[in-house]
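Given as structure tokens, the chain that follows is alone and in the form predicted on its own.
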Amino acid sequence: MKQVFPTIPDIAYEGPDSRNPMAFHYYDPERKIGGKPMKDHFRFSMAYWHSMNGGGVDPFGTVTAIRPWDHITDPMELAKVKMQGIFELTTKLQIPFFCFHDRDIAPDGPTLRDANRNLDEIIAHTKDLMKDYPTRLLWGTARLFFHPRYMNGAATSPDPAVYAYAAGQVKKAIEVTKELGGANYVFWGGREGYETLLNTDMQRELDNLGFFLNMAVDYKKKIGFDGQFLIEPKPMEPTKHQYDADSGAIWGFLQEYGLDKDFKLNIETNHATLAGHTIQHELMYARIKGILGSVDANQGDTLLGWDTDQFPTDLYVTTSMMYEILQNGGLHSGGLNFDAKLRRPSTTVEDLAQAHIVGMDSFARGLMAAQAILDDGELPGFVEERYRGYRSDIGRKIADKQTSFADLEEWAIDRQIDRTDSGRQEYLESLVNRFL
């Protein structure tokens, strides 16, 4: 079989002293951290939409990337070459998974039937590739935001015809995800929100979205798909306000519509930034609620106000992420998906490979630091000690919910309550730096 990326070698671990840009410097797949190989901590995945379809386009300019399929004009031939390309590149990079939207991998059509026919042909091609390559599917999803029909949302559209089309598209996307052995299926709202409340019936939109997701759960059970359903939070962009704004908003939504046992979250670093949170906040919130399922790994630019989807290189951020993931017992059926794209002036396939290498190395460094912090014990011990008052006396009664306002007033009324102990934030930040 002719290679799509013949200039990209197999990428191996060479250690931190290596100057080879086509090698791992910290990511050693078989090295055990906390008793588990690195590769099992991460379950790395490549995003089809950025790595195969991204061309450096931005709102002010067209394609800049140079790819080996630029000469192909037939849409189905192009789709098949790109699919071979992602299997080849993930194998060379030792990335075990990939992710896709349905319309990323196969051309759309004038009707849903036409689009499904195209998708079936590409899925058959993908199954053939799976016989020759080790790469597997982390998750699939439906692209319910690109086509003009979705300009007002999909499951929250004011038009029931669009709602019905979206349901049919998701039904098919779940089916093909199951057919390829996908470990998860993601719902990303995209445009499930509003631009202005002047023309929005929020209650109807929320109820319709809740019903849509409940129908998806029913269909998942009907066809015996045992993958995990995930929702991806994002507060805005392209829509002014999206209903899946952050982990907290989704947790409340899931409980209201009886979905909290069926869904976990696929949390993206850059989306946390847009929500005004750190990624550690979003991961911790999901972790303590038992709904941390998977991660879209990237980073944003603090000087830009939109979702730049850059490859992760910030070691402080990757350390904080792995600190939460380790305490979650890992990502289980989820993984770290590089929902990240090259900067517009980075045009070559070598840039694409090296971007994934630095992302994997950055998470390897983060994992090592996070595990060392947990093993050292001082940071988690400080947090435990800070709340020591809730282990005895009146604090124990509060923790056990065995008290009342009247009881608490009686306990406090004649006591002089002064400032609490120092939070020692600066010292704790220096403690984390010690491990980086």
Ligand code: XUL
Second form
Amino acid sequence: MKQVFPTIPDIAYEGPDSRNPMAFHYYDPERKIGGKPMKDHFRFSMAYWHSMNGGGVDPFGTVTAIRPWDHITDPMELAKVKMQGIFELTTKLQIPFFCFHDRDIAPDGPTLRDANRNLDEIIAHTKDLMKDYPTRLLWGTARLFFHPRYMNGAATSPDPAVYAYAAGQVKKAIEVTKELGGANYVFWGGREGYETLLNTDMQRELDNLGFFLNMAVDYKKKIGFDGQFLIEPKPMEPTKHQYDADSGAIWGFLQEYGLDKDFKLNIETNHATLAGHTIQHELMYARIKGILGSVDANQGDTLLGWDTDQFPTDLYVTTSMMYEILQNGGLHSGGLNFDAKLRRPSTTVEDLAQAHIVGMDSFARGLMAAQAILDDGELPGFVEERYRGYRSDIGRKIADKQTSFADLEEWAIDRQIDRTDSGRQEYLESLVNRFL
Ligand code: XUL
Ligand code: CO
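What's the form predicted together with the named molecule like, now that we've got the form predicted on its own?
Let's see the whole complex now, leading with the same chain.
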């Protein structure tokens, strides 16, 4: 088979002293950390939409990227070459998975039937590629935010015709995800929110969204798709407000609509910061509720108020993420999907490979640091000790819920209760820095 990216070599681990930009310096796939090979901790994935499409488009300018398919004009031929491209590039980079939206990989059509026909042809081609390459599908999803029909939302549209079309589109996207052996299926509600409350019936929109997701669960069971359903939080952009704003908002929504056993979360770094949280906050919240499913790995720019989707390079952040993921016992069916794009002036395919390399190396360092922090034990031990009061006496009664306001008042009323222990934040920050 003719290569799509002939200038990109197979990328291997060469160690921290190597100056080769086309090599891993920390990511050593088979090296065991905490008894498990690095590759199994991460289950890295490449995002089709940023790596094969996109190409540097922003609201002020068109494509800047130079790609081997730039001469191809036939949309189906282009789609097939790009699909071969992602299989080839992931294989060269030792990235075991990819992710896609239905309309990223195949041209749309005037009706859903036309779009489905195009999609089926590309899915058949993808199944053939799976025989020649080791790359597998981490998750599929439906693009319910791009076409003008979705300008007022999909499952939260005021127009039932749009709601019905969206249901049909998601049904098909779940089917093809199953057909490709996808490990998960993602719902990102890009326009499931509002631009203004002046025209919005919030209760109806939330109910319609809850019913939509329940129908998706019914259909998943009906066709025997055993992948994990994931919801991806994001508070805003493209709309002013999206209902799936953060881990906490989704946890409440899932419980209200009886969906909490059927969904986990796909948590994205830059979405967390848009919500005014750290990514560690979002991962910890999901972890303690048992719904940490998968991660869209990227990073934002603290000076910019939108989703810049940069490749992750901040070691402090990757360490905090791996600290949560290790305590989650790993990502299970999930993975670390690089939902990240090149900066617009980074135009070459070499840039695309090197962006994934630095992302993988940054997570390798984060993993090593986080495992060392856990092995050392002082940090988790400090947290444990901070709450030691709940192991005995009145604290034990609170922890066991064996007390009342009257009991607690009686216990407290004649005691002089003053400051508690120091939180020692600065010392703990120095402790973490020792492992970076
Ligand atoms: C958008 C975003 C999406 C989802 C999938 O901010 O993150 O690409 O990951 O729809
Ligand atoms: Co994402």
